[in-house]
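This document starts with one chain, in the form predicted on its own, laid out as structure tokens.
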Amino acid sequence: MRHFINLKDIPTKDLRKIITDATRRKKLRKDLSALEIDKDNPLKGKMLVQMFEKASSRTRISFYLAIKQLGGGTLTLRSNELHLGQGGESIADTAKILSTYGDGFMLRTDDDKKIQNFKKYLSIPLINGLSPSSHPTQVLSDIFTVEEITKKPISKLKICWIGDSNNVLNSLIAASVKFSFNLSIGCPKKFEPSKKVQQWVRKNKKKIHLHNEPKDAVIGADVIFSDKVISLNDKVNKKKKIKEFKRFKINKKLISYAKKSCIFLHCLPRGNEVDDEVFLGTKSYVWQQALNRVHVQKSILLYCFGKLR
């Protein structure tokens, strides 16, 4: 049984196999509509249970389409609809019930410990749909998108992140170690990645490049990533934080320091961290990026269900 919880815990060869399968499957769906099932129908009769403790648009819809296109079905739950959310049932008991009814479990949560507790008691695969420290399905899909657009392996590219050190960046850092790409991070000093994350990178004999001036981070970049400065449920002084990131707003002037062929990606939803001129401009591939979540998550599901070729 394979879980998909954190990129740093999954062998690089398996991550690459998922991307390769997603590439093949996307090509085969060229003439199919959203709800048509893949011809090989690999997950016929399988059910994915999804539980959301945090708001979701892309993750919710893309996993619904992913399991549907593979021939299976999905049941979507909110934790406050269950005895678990009301404090009347333990994670252990809930996990056993989910394992009885479903074939896989996708959890989007605001508690990393909850992911680990479910992993301990589930007898079906667990997929992390987002947790405070990690967003692995998003970032693996982003790597797929980068390689699809640039026609180059990501190891040959300079990747730049402008913004807060959050769960998406943590997974991007893990990916930079797994796929050996150059990662440059631009953010204010006090918002740099945690010491724990930086120590993990050094332990794996890799390096990330930290810059407190946005221009320095962007110079020579092939890809610029960003995310909202104020994340969902971010318990900070929002006005103060936005002010501290004011110099890091992605606009035409900042992006001019990157390569002319540079592309812009954003995991969405967006805030004030990027100008419309960039977000809606010719360098932006955010809609293709969002759509690709479906294709990569299909291959993640196949990996977890032991059906990946």
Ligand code: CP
Contents of the next structure:
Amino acid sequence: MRHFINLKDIPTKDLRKIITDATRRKKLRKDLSALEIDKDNPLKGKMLVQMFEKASSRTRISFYLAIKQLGGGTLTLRSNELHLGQGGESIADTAKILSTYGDGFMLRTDDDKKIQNFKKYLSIPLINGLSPSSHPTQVLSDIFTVEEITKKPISKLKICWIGDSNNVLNSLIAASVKFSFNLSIGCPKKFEPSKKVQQWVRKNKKKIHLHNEPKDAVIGADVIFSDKVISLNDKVNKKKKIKEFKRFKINKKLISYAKKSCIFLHCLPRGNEVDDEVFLGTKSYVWQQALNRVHVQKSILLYCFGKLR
Ligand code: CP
Ligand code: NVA
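Okay, that's the form predicted on its own, but what's the structure of the form predicted in complex with this ligand?
In what comes next, the whole complex appears, and the chain from above leads the way.
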């Protein structure tokens, strides 16, 4: 049994194995429809419980499809429907109950400590479906999407992030260390990645490139990533923060500094950090990116259940 909590704690060879498996599986089921089960039916009869403390469209639906296509099923809960969420039951007891009924647990939470606490008491695999500090299933799937579209290993590409130093960027930074790719980040000085994150990169003898001018981050990029300026857990002055990011809005002019072949990716949901011309334009692969969550999460589930070939 293995958990999938943070990219930085998972060996690179395992992350690579997940991507390779997802590539193979996606090809194998190209003529099947959404609810048809993969021929090998590897998670037959298994149940994934997924619990959301915050809103979700993609993660929720893509995990539902992922476990279904592997032969299992899912139960989706909101924490406020549970005794836990009402303050009437401890994490320890809830974790034991989940481990009694289910085979795997996916949690989206507004508290990183909760992930650690569940990990302590669960006897089934735990998957982090987004926390304030990371969004590992999203980013591993994004690496898959980049390589699928560009047909190049990500280590050969220049990746750029324009936006806030949030959970998605933290996972992208972890991925840049694991997969050794060049990562340029464009954001206002005040919103640069935390000292802790930067120290971790240095400790691993790797480098990220920080720019406070969006154009400097974008120059020569093969891929531009972005995300909402205001995240689900953001308790800041929203109007002020959006204003501080105004210069970082992604438009045709900014993208023109990247490579001609550059692609645009965004995990969704979007705010106004990117204009429609880019988001809905020919360089944008956001819908393919969202669909690939299903394929990569299937291989993440197999990894967690000890079934990855
Ligand atoms: N990208 C992503 O995780 O979307 P949801 O918040 O809709 O799950
Ligand atoms: N950074 C965003 C990602 C949403 C999928 C958030 O945490 O709200």
